[in-house]
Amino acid sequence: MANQKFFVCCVAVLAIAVASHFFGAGYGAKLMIWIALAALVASTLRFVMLIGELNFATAAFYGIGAYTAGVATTMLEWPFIVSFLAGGVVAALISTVFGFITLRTKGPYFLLIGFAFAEVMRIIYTKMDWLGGNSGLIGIFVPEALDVYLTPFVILVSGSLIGILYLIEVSNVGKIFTAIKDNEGVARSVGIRVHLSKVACFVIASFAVGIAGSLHAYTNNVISPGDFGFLLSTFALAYLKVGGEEHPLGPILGAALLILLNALALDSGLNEHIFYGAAIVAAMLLLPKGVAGLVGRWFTADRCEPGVKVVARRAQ
């Protein structure tokens, strides 16, 4: 069944991507690069949630990944490929290192140092004028022959990520990520080593987010110490949470729905601080399993027998 939905899942990717190529350079070819991007980084969120910790140092890494990037082009003037992907290689290293360290610590104590770390990065990009200080770097530009394909090809390395992410959640090592996140001490009594355990999820998350900070840097072609403050975090918590965190499609679903009405809203004047916070509160108080638990009742209810039906829509 996982095999089928990945299936379903990588030809609905595929078709988006070539949809979206149609779009040309305009408006609706950002919004579909910013919800890619949004996906990628709340589903990353979710990942390291599978070992029961909520990871705001994600803005941290995502920042690492665009300056690699950055610099990668702008400074060593590296092959494109090269730069793009050392943006989620030099995300992993030093998130290898962080996370040894600070996956000793868990629940809030750990999400307090993910906060600490991601402003501590930011100022650190202020303040070094090699990285462009307060106005970070610019020029950071792909290939021409890829420029036209940018917004199918941010799609397809995005929805691959995310479906790796899947891949890894439902196989065994997904399932050791789960039994820890549900007990550490049973976990780690049939052998589990559990700090590396944590460790290497929290690597795997970083790569991928550091990837999606790549990305970033060449969508934008400007990057600057304001793009990865914890605002970054927060607004992927809120896609997170709107969208759903108990189902691998709610962080999708959650990105597309806040940005496209975020967009709406903007045109409004509604600030954009604003309409997170009362998302996720909203969220908090009328979807509890998000958008994608809201679909999932819809259909559990629609293949129920008759009598079952009135039962479950009692339960809603």
Given for the second form:
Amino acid sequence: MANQKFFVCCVAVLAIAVASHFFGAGYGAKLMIWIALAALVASTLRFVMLIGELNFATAAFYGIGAYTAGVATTMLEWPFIVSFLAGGVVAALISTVFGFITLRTKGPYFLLIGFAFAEVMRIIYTKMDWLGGNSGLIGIFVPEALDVYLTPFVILVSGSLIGILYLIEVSNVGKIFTAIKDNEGVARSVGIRVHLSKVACFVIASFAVGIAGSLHAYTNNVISPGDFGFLLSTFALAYLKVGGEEHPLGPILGAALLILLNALALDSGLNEHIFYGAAIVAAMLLLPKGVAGLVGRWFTADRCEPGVKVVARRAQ
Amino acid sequence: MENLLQLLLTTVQIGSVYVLFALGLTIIFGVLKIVNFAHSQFFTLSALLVAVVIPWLMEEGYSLFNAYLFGLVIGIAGAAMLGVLTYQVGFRWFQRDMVGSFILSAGLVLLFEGIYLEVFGGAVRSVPPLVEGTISVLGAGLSAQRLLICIIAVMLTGGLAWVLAKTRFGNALRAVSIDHEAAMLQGIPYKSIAFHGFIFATLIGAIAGALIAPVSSVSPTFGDSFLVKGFIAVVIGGLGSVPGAIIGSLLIAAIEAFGGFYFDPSSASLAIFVLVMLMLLVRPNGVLGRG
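Let me have the form predicted together with its partner chain next, following on from the form predicted alone.
Then the entire complex follows, led off by the chain already shown.
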């Protein structure tokens, strides 16, 4: 059953990617790229939530990916595919060190350190003159041959990464992550190396975030430190929360819904911050399971029994 | 020597505001076990109201002193009212839910910041000083206005420490933050303490905002840098620990003052972050944190 759904989703991604090619390079294509990247980032946020942590360092690794791709393309003039992957690889390497130190802490401490890390990275970008300081890097282009296919390319890459994250989630590795979230002590007692597993989860997510950052650099052509503040993590949180965090399709739904609504709202002159803020607050107060929880049985057929949830919450 | 004294004075002066800010964060975390990002928004609202109301009242012909008095009262009362509203509508349902409450507070930050921007505009505001001139303390010069604020903040911090250590309310707050179930068994009304603790912390934040407004340039994003530093101070000291918040805040203020003088402000920010990383390696729950 789950396999069937996954297959349907794969076909859907392919179809959207092909269809997006015929949208041309106008505003519609831009919107699709934004949705794809937002869905990818929100999915990684959800992935780290498997171990029970809220990863606010997301903005930092997104920025690292973007800057790596930018530097590799404009200064080192590496071939496209190498620079493109370098964004993910460098983000993964830095996140290994960062995660190894900070994942010894939990909950609020981890969250706040990630938040501080994003702010520090932003300061570093502005301080480094060779990174363009406050004005950032310009002229990050994909090769001409790929330029026409940029929108399908972004959608395909984002879609496959989200798919891979899902496959990891339902594999045995994913079960280890969930076990750690449910009860670290029990997981450790059956021989799971808790700290290493947490770092692994964090690094996988950071690699995907780095790739998203890399794609951001190539699709925007211009990056500056201001793009990578903690607002980026907050927006990703909004997509995840509005879409619903319990289902893998939640982040995608949330990203599509919020970005399309926001595009409409901007036309009517509503402030973007108010829109996203109100969306998060409303989702938290009125829709604890997000839109995915509302849409119906098809999305929520394999969630656990409501009764089990209540007991688990009381036990905490 | 003169430099050293000047820097120490600066440390106490920024530090006292950080202490007030961080105390609010740590009390809220202790009592409700929530990470409240929206704390900075109460701080900002209070500062914005002060920066708007004082010049307006002076134009209306009030004396400088009266304008300050009304301005501070309106700023603090406005922020406290927003705090009550936020708690009753939102945080009440998210007690002891770390992830949920954090997401809610992140949404509130966006919402409030957007609204402030619409209502007050993005312009940077400043307030005419209450007292003019500079005072020299052992050769180090300090504007009288800043000295006054510094003295008030230090006195307030002392008063707060006394409230938390000696009064029934303070004891109840600390008991709840150590173990809320045991506290309830002892007959401490948790629900009312949670509400009053939140409002108490919000009030402290609002007072800090009102105090700092006359010596700063106030804008709708005014609270953001305080939020980062306040949280780092609390992480260094240990979430939920009152003495920890005070030590952490003073430490950060010292690094900022000395690092900013001998190097530059952004190196000081980096140094603070490196310090936090090193400290987490040694003590993952902060210097004075409990498990």
